[in-house]
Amino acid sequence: MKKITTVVAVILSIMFIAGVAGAKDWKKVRFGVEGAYPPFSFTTPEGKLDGFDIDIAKALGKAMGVEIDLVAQDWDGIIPALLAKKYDAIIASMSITEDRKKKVAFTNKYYQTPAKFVCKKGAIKEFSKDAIKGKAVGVQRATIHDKYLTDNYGKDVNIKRYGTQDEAYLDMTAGRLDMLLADSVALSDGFLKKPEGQGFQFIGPDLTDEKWFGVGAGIACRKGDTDLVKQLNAAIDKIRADGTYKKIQDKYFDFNVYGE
């Protein structure tokens, strides 16, 4: 008996030994982003960082007491960047998803908008698949919004994919296309709320089936940084109650992103 007990002393000792090793002493964060995906990131004319998520990630630091880096990487390769470990944690928007969940681990979500579409003003009068059949449809490659017009749509519309956002709207203002999808507040304040989107309108209904959009956007870290998923997850819950959250939400929505 005493030697089982020692033997599992042994093992105990080893497995607390390993764990201790294997947590890795986070001094230093660094954070993928996109930078081409306004209100919640973009490219400043001086070539800077802005908007939500690099806010959040700042707090994010801060709150958890380490050094970030912000490194820039285009939506295609942000999650095989973070695998290649590029950096150690992505905050681009990046919805929930079990096939994400496949590949990277999530912390909880940090806000969560649903996805519309969006027509010129007067062109569809009410939304249905008879409606916008063999119409031609925006959205960004390799997205939640691509995979569910794919699905969905896939056979009725002429899908015609980006590498960001912009190029959408861009493509949506020179009329070469007839629709978007994205998600709604990317829509609102990156597009129809500026110039060039003034004569364009929201239409169908707010798109959140758990399915496709999952469960709100999460920040991406790899499977095996579990303690990082922690600490992340800890410093929301830090900014949240102590209203730093707020504080950055207010800077760029008037209403709460986070959701219920």
Given for the second form:
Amino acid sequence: MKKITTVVAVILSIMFIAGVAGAKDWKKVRFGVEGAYPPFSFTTPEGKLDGFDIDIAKALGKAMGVEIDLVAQDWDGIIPALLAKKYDAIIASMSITEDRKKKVAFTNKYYQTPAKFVCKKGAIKEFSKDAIKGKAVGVQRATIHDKYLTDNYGKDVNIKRYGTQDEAYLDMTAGRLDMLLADSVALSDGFLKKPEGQGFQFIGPDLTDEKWFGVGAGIACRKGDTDLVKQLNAAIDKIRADGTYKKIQDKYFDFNVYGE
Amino acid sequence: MDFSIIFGNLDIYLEGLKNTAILVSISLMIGLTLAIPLAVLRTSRNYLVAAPIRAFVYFFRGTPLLIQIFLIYYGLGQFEVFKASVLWPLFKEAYFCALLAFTLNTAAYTTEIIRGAIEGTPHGEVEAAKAAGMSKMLMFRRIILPSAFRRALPAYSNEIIFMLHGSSLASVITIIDITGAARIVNSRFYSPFEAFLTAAVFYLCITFAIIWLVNKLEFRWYAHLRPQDTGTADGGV
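Requested next: the structure of the form predicted in complex with its partner chain (the form predicted on its own having been shown above).
Entire complex below, previous chain first.
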């Protein structure tokens, strides 16, 4: 009996030491990404992941001197999968909000853009709560836009929730939706500038209320991995300083996507 | 584990329950209504009658329900011609698309269940009906279909439960069914365990109700197979 106890104790302590050592020594960082949120994260026709988030992930990996792995994960399971250790950090245009901070630890922001509504050209003259009453508005489920819409217009509009932004675009062109609410850059590059987005326009003000839209998009890590957050923050500063960030930004946008 | 978020959002689940109940019951009813004549025609020796039904059943059993929903919901919306047609106001509604996909899907499976049961009719019963001078219609109505339904019931109860579980796919096309409610609650509180466990409990309760109903039906339909109570004067055969 005593022997077994000793063996178990030894095994447990080895596992414990290995676990602690593994947490401190990041040789390889697995990033969870979405892959259906152009231009930040999308899948090319060849089936490869590409986009602003993906390039930032690669640049951060280089800056940290670690190997990286990209894991595509659907949005509404992206935090649970992080907590279940399917990957170590999320780079998926995730806004830093109080709600999410309860579950995960965020780095500093790596970009910040406002949210906006989109409607059919000329469909809404002037934006107001009354003007959009009863309209079918598409949002991506579990996003800050979903929460903002539910909290502010939940009783006034008919909210349709989608698993990916791409599905919302499909239904907008199919005529099932009157409006969309999403990140302005995602809407502009992922929809309005595309052939299928012709005939649609932005409507209403830039939405930046910190209560819902947070302080920009950050990288989410598990709460215990403070060292990883620190390293990622240092890496963000590094790519901001050495021009890598600007190079990536200019590949996708013609304006300052980092914000103030 | 924090189930207070579930009780605080029970209204979302109740709406989900309502939508699941409506979608499943209507599609099962229409599906069964379609399946009976289809199954009868499917047993026809005339190839021109049986072949189209065979193709229909093959398609809907041979493809995943999710693909059928995507084809009907997103696929048809791609064609401008279709969007200009009189059918579009119907297909514009996610609810109708889900209902259509579920109905056709369950009709295909039920057709096969009933066809199997019809073909399993004992020859003796058919011969007896013929000997009694019954017309083909009368024979189907009085002899073949009633005995086929009895044989089909256990397999059909499976189909009812599969349809209930398949209906969770409605949540991918913006419908708030029980699964859709769980996804909303999960996305708002990042508590997948509580959110989906609650959905599971709802499905278990409905499944339990279905099993209870089928058992009741079996008890009545199989009355002639039960040991008869010979204690009373008019008992026995």
